[in-house]
Amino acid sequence: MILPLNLGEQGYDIVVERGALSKIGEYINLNRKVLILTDSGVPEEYANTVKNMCQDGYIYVVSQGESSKSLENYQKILSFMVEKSFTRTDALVSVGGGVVGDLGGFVASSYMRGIDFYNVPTTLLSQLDSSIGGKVAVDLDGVKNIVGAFYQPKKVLIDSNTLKTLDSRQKMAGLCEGIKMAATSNSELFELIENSTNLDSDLEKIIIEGLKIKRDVVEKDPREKGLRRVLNFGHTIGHAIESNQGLGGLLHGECVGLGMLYMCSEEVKARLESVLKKYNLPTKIDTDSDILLSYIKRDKKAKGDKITIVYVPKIGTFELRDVQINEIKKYLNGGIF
């Protein structure tokens, strides 16, 4: 299936097809110099599959984990491209999860003021969410995605066969992005996830329906000036939890799942807790609210002393609320509004 994302000259196709990776040369012009960015946690065969179809391909591997989204790695990759004489007509292909997608996109956005960028997400989290929309970034001083840009890929290839090598915890953490989008925008999709008896057989439908939600939001608000903020459901507190956990802590999707529980009605919270438990995802965390608030104050979405939160009163609906950052403490302490 091809889902077109319409942004005028910056629009592109999202290809969702089992086996798409093995014929990537049919979808992307590889007859040029290509940097294939991946990480140590991604099966080598995925990057090699791309390289074997390239006229002049180079694989660059960063360490697995959020810590690789750094200015240091950003600079090293740029230096490698200079060393290999990449030009403006060449391309960068990210093969992996959200880390290499964000990092690779940021490199592509700035090398020679922008080269072609292609995203091949291989985790459920990145397939459902981060691979489309053009938000690319690195972290700085413990703050996620604080240095970045909006830079749309030329194409996104989603091959659900790559999920076969994903461990169960990573897969379930990725499912949180599907739960998030369903909770705000599609009650039927939420019910599918809620009642699924065979998640593997339902995954492709969940991916496609989740992508449709994000695609429609991005088309209406490509630079996150209004509606696109709905995609941040669970992220305001979730990012704070993730930043506080540090290396070896909870996964991004697990943190988003926890963050959703603070920003909804009691009715929604009960359903969210039930579905999170069904997929062995955490529903409680022992963290000081003042510590989390200190991270939220540095959130890039903050505007002065205010921040826009996404609140879900009923599954399939949402409200965008502008609140004083200090008021977030009421939500952190279990207040329902």
Ligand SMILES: NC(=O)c1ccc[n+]([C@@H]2O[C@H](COP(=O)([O-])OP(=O)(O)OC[C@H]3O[C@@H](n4cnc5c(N)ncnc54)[C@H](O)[C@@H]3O)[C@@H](O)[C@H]2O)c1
Contents of the next structure:
Amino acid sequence: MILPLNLGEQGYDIVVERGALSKIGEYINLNRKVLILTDSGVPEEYANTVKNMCQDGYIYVVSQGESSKSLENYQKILSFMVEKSFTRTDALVSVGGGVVGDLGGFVASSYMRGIDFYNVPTTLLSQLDSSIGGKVAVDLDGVKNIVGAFYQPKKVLIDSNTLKTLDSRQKMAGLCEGIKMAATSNSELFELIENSTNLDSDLEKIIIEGLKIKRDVVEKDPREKGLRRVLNFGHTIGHAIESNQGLGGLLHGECVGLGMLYMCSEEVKARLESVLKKYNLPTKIDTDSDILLSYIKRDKKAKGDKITIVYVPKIGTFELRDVQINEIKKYLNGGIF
Ligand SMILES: NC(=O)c1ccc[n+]([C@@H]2O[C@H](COP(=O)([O-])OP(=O)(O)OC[C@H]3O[C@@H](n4cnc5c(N)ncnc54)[C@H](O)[C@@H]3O)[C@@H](O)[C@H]2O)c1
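Beyond the form predicted on its own, can we have the form predicted in complex with this ligand?
The complete assembly is shown below, putting the previous chain first.
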């Protein structure tokens, strides 16, 4: 299936097809220099498959993990491209999860003021969410995504066969982003996830429906000035939980799952809790609300002492609420519905 993302000149196709990776040459012009960016945790065969179809391809491997989204790697990759004489008409293909997608996209956005960028996401989180929408970035001084750009890929190729090698915890954490989108925007998708008896066979449908939600939001608000904030459901408290426990604790998706539980009605909370438990995702965290609030105050989405939160009163609907940051304590303590 091809999902077009309409953004005028910056629009592109999202190809969702089992086996698409082995046919990548049919979708992307590989008859030029191609930098294939991957990480040490992504099975080598995926990057090799791309390289074998390239006329002049180079695989660049960074270490797996969030710490690779660094200015140091950004510079090293750029230097490598200078050394190999990449020109403005050459291309970069990221093959891996959100880490290499965000890093590769940022490199492509600035090498010679921008070269063609293609994303081949291989985690559920990146297939459902991070590979589309054009947010590319690296982290700096412990602050996630603080240096980056909006830079849309030329094409996104989603091959759900690559998920076969992904470990179950990563898959479930990625599913949280699907649960997030369904909770705010598509009650049927929520029911599909809630009632699925064979997740693997339902995954492609979940990915397509999740992508449609994100695609529609990105088309209406490409630079996150308003509506696109709906994608942050669960993120205000989720990020605080993530920052508080540091790297190596809960995964991003797991934190988002926990964060959603505070920003919804009792009825929605009960359904969310039950779906998170079904997929072995955490539903409880033992952290002081004052500590979480101190991280929310540092959230880069805060404006002065206010922040916009996404609240779900009923599955498939949402409200954007501008609240005082101190007021979030009431949500953390379960007092606002
Ligand atoms: N740009 C956006 O809009 C956006 C949205 C959400 C998240 N993000 C970013 O995405 C990143 C997280 O992405 P992620 O969850 O994909 O993590 P990730 O890229 O770190 O991948 C998770 C792990 O899975 C491994 N892996 C990847 N594909 C695999 C496969 N097919 N088989 C086996 N192992 C595989 C990786 O090596 C890594 O160890 C964060 O940096 C976050 O900030 C970006």
